[in-house]
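Presented below, as structure tokens, is a lone chain in the form predicted alone.
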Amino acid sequence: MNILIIGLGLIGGSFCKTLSKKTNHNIFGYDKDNITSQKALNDGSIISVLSPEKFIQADVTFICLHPTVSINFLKENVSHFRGNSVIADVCGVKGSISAQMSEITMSHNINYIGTHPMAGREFGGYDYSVENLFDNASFIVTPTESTDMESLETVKKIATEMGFKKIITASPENHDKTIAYTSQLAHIVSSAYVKSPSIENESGFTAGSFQDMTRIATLNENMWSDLFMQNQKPLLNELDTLISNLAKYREAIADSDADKLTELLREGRIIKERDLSIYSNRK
């Protein structure tokens, strides 16, 4: 197939590198930054850069842009794509994004598939893209009642060829509710955590716990603020839950209530051990 990757950042660039290495598909690219496009050409990740007028050549297109940018790009360029081709996005939110992209593509007889590759790195951009980013990762698809099943199977097959270990199916709503907890909340906590003045004295006093807590604070603030705003209600629910739980720990410490603090810590340990056990059984 002819596969077009739009947006050659960390995810889009890794798509190009992975597909070029692991499949026999023809991989094309498009990025608004000509220097980035040239990098992908030079290292053989793509065989050609397609201008919008040539998007019609693509059988399957992955739009690897920020949520709002993805919508705007599709609105402006949907007429360039071939009817009955497949367009998938890789946005980290699906609810409102999927609804809008589906509406735009249906009006042009194009098959839309919502996806979310569960992989990333601390830093973004093409220079950090790698051919093994998706090895053993999960690939989430979010079909709706209007989804073309043949197109869905095509996208799932491509994901399998790329090395994704699990293909997970979820509704757009359930995806957003879960991702608010497993990803978005973690990024907010990490960003807030590093704002303590104590970070000025961390050198020589850190190990794995500090590194784990702060790793994702080097996020792309433009992309993540877009994701958070697109998923306000589920994310606010998770923030309220976290703040309520933190208040219990603070109260126990402030009251010198060692028994209560021990109980809270025990509860957390048991929940995590149960989660680890469930995860182990699913592998």
Contents of the next structure:
2 protein chains.
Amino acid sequence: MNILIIGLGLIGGSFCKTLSKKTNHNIFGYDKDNITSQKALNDGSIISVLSPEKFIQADVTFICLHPTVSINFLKENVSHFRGNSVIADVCGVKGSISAQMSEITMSHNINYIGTHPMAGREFGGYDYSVENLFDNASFIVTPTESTDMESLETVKKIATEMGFKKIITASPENHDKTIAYTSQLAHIVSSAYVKSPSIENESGFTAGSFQDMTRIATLNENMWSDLFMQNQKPLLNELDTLISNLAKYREAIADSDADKLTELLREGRIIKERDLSIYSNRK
Amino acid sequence: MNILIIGLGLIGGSFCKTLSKKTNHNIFGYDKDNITSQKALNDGSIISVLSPEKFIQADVTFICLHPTVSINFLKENVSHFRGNSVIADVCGVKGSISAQMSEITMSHNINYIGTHPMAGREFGGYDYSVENLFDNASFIVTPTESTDMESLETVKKIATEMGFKKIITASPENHDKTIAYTSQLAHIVSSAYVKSPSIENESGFTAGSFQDMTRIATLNENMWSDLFMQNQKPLLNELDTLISNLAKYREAIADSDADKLTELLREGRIIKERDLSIYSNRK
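And the form predicted together with another copy of the chain, for comparison with the form predicted alone?
Let's see the whole complex now, leading with the same chain.
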């Protein structure tokens, strides 16, 4: 099969490296930056760079660009793709993105599959891409009623070949609601956490909690701002929940109410222990 | 030297195991729970259990109990210790604890040293204690004007022998102010983070951010409530700073102000990158 990866950043580059290493498919690449394409060619991650007029060669294409850029790219280039071929995106939000991509591809008889490979690093770009980024990661697919089932199976099969640990199916809406909590909120907390003047003195005063809490503050602000704006409602809901919960701890401390504070902490511990036990059971 | 460890939980147990493995001192232990003391004796982490009437044998004692329990224990048992011996605590807050311990010991001519070994695990108790808990960790000492310098050097030397990576000196007040940010706030955020109903669906929807954010929610609520209450003012200050910063992101998202949101994220990235670069320079 001819697989085309568009956008050779952290995710796209890792797709190329993983597919080349673990499968026998022909892996093609495209990046607007020629230097990046050349790197992928030189290190053997792709067999060839395809310019848009050659996209017709691709059986399956993964568009690995930022959300809004993905939409714009597809709009401009959809006529280059072969009818009945498969196009998947890998954006971290699915609702609005999937709806738009679905509409654009449908009129050209192209089969669109929404996916979200649940992997990342705190730094982006091709230079950080690796062939084992997806080991132990989940691959989420978000089919809708209009999704072509054969194309869905093709994409799932590729993900399995790449070494994803499990394939998860969710509706675009449920995906976005959950991701607002497990990933987006965490990025905002990390970013907000580093903004205390006390960060100047952190050296030597942490056993790991501070690092865990702030690791992802190095996020790419353009991509994440785009993702957040595509998922406003669920994200606002999670932010409000967190802020209101933090306010409860604040109140207990301000009131010197040790019993209340202990109870709040106890509740949190029990929830987390249950989460861990569910996690270990499903391993 | 005869070193006595009082309280054989995660920290006290790890002190015994590390000291026995890495130094030639005679390590004694005491725990109110006989089964725990026997475990430490059986696995060779201590050479003997000392009952309070034998505390007089100790040249240096580390009290490894929760903050309020440490104070109460010392009050009840201070007469058992040898005059001119050294007593150190390992509590995660120093201001009020150090002042009280200093006062109790001074009247018995005992030299008090406030310390905070910056290490921990997300689970407590002797069974989780290990001989390498302090590798690469900081050992903070918080001397005041009344501190005996010779005793301070003795305790620092022991910490060095145990393999702590660096010894940091701070005033009790500066220690508490910084720890409110680097550790205490992180524990509250973790505990509050797990309280979204969305946690029910987290399985497969995270690439690590969720785990990093919630790892320490399994905290011991009694110890941490005690620590937080001993450090109300700095902790409230950090909580207010974080909540007010989170509100800025919330507002930008609610206002659909992508530029503002990008700017907030950019600021956070730059602060974190600077923190990382300072960190790598001081390595």
